[in-house]
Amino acid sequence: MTNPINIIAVGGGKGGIGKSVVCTNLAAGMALSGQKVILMDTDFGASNLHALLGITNPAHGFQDFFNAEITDPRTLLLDTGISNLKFVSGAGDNPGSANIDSEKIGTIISFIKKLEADTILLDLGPGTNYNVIDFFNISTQGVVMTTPEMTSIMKTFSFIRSALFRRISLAFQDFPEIQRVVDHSNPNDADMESYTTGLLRSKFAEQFPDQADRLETLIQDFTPGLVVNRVRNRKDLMAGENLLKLVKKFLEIEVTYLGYIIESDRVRDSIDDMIPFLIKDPQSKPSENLQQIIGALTNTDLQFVKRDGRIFVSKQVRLSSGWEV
């Protein structure tokens, strides 16, 4: 029996916060540490992930998946020039490429789950539409990103809430009365009073007591991780802590603070050079930040060193406290 694929989805609600840059570097780091990794651009209609890998004109993209010419979906897997890392481009900039219907989204999700890899990283588009949220909810590890600005913090909170309520909505899709309580996609038909999980629990206890335990399990099992990008000072670091408190207060779920990445010219230079910053300068401060995030996601301690144009990786698996001697 093969091990299940680890699917890591990186989302955040707001555009321009660095999801694609971080996702690309996470994929590169995991691949260099020995995992077989597939990086996917699911920002249909505005795909740009290929440029961060130095790929100017991807030979194939997700829109080809629905053309008769593609008989083997594995054709979409492109070489990146990085060992162990394959890439699937987004739909491109053609008119209508962003308007992928739910049936096609389902086909893509099925394709993702059948791929052979240790880890698949999904770079999600901005916003909280169902196409984005449903990709996030197939992940085994969901990562939400924010920058320290209040607008980004609030968008990320909305993203986390939308993902949780969407997960609950799908779990109870055969219960119309429950749908009215948890599905807020159409405010005119929804019960907007159930905005927090505390109010939702009360509604279930009052109206659907036989489903209350199932609701509790769905809430408890929803445990995304948080990354704060473009940190400049200690005040910016507190933005992550404030978001965790906000989520704890209104949604009553546990979010793991995976780490942060500092604001740096090294990151901007790597984007201009179309080379992941972890590869361009693995001993820079942003690269050290990223290695800590990878460590938190993989339960390992990683150290990347570049000598004579080659990157060497030191990797140690963390043991649980019960195994310490």
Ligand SMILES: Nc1ncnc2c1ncn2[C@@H]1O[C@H](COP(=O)(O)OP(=O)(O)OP(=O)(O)O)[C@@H](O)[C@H]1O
Second form
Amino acid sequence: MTNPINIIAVGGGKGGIGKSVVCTNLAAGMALSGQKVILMDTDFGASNLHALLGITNPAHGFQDFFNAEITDPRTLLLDTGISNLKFVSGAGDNPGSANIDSEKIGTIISFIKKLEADTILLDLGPGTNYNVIDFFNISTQGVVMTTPEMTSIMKTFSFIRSALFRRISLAFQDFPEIQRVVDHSNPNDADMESYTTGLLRSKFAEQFPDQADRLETLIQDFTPGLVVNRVRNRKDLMAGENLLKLVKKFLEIEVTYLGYIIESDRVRDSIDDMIPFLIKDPQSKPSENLQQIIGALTNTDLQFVKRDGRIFVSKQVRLSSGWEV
Ligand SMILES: Nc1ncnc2c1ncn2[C@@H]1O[C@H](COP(=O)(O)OP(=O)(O)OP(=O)(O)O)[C@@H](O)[C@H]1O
Ligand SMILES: [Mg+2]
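How about the form predicted together with this ligand, since we already have the form predicted on its own?
The next block holds the full complex; its first chain is the one shown before.
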């Protein structure tokens, strides 16, 4: 029996907050630590992830798959020059078609399920529309990102709410009446207090009491992780804590804090050089931050060292505190 594939999606409402750069480095780090990893660009229409890996012109992309020019999914796997890491581009010969309807999302899900990998990382585009949210919701582990600015915190809050409410809405697909109430409770860019999990719960208690337990399970099963990027000081770190508090208060879900990445020229320089910063200098501060995040995601303690141009990884499985040894 093969293990189920771990699908990690990296999202967050705002554009330009570092989703792609973090996703690429997570993929590189997991691959170096021995997992078979596939990194996918799902930002159709504006795909640029390949550049972060030093691939200037991807030979194939998802668009070819949609256009049925390619039928074997493995053809789309591009080499990255990093062992254990393959890449699927969002681009293709017919650029500009960013419209991914639910049928295409279904095609991609079946595509993903046919691949052989330990972990698939999905780099999401900006925004909270369904094209983006539906990819987030096919993951087995969602990662939301924010930067410390209030605008980014608010957008990431909206992203988490949209993902949760969309998940609930789709679970009640066979009950249009319920679905209408859920969708109406999640207008885009609505303020925090007016559209909460608590209010949705009370609507269920009033109108659909026999479905209240199902709603509870859907809420409890939604457990994304949070990464705060571009941190400069302690105050910036507090911004992440504030987001966790807001989510707990208004959405009543537990978001796991996975870690942070400092603001660093090394990140910017690595983008110019088209090499993931973790590979360029695994002992730099942002690389150490990233190792912590991979550790939190995989329940391991990792350490990357570069010697004579080669990267060595030491790995220790974390024992959960409840264990007696
Ligand atoms: N930790 C960091 N330190 C310094 N600069 C950073 C850091 N993280 C990201 N950046 C800068 O932010 C830019 C945008 O990053 P990236 O393209 O990963 O964002 P994104 O969230 O994927 O954007 P989009 O939503 O448009 O896809 C990078 O090109 C880099 O210059
Ligand atoms: Mg991006």
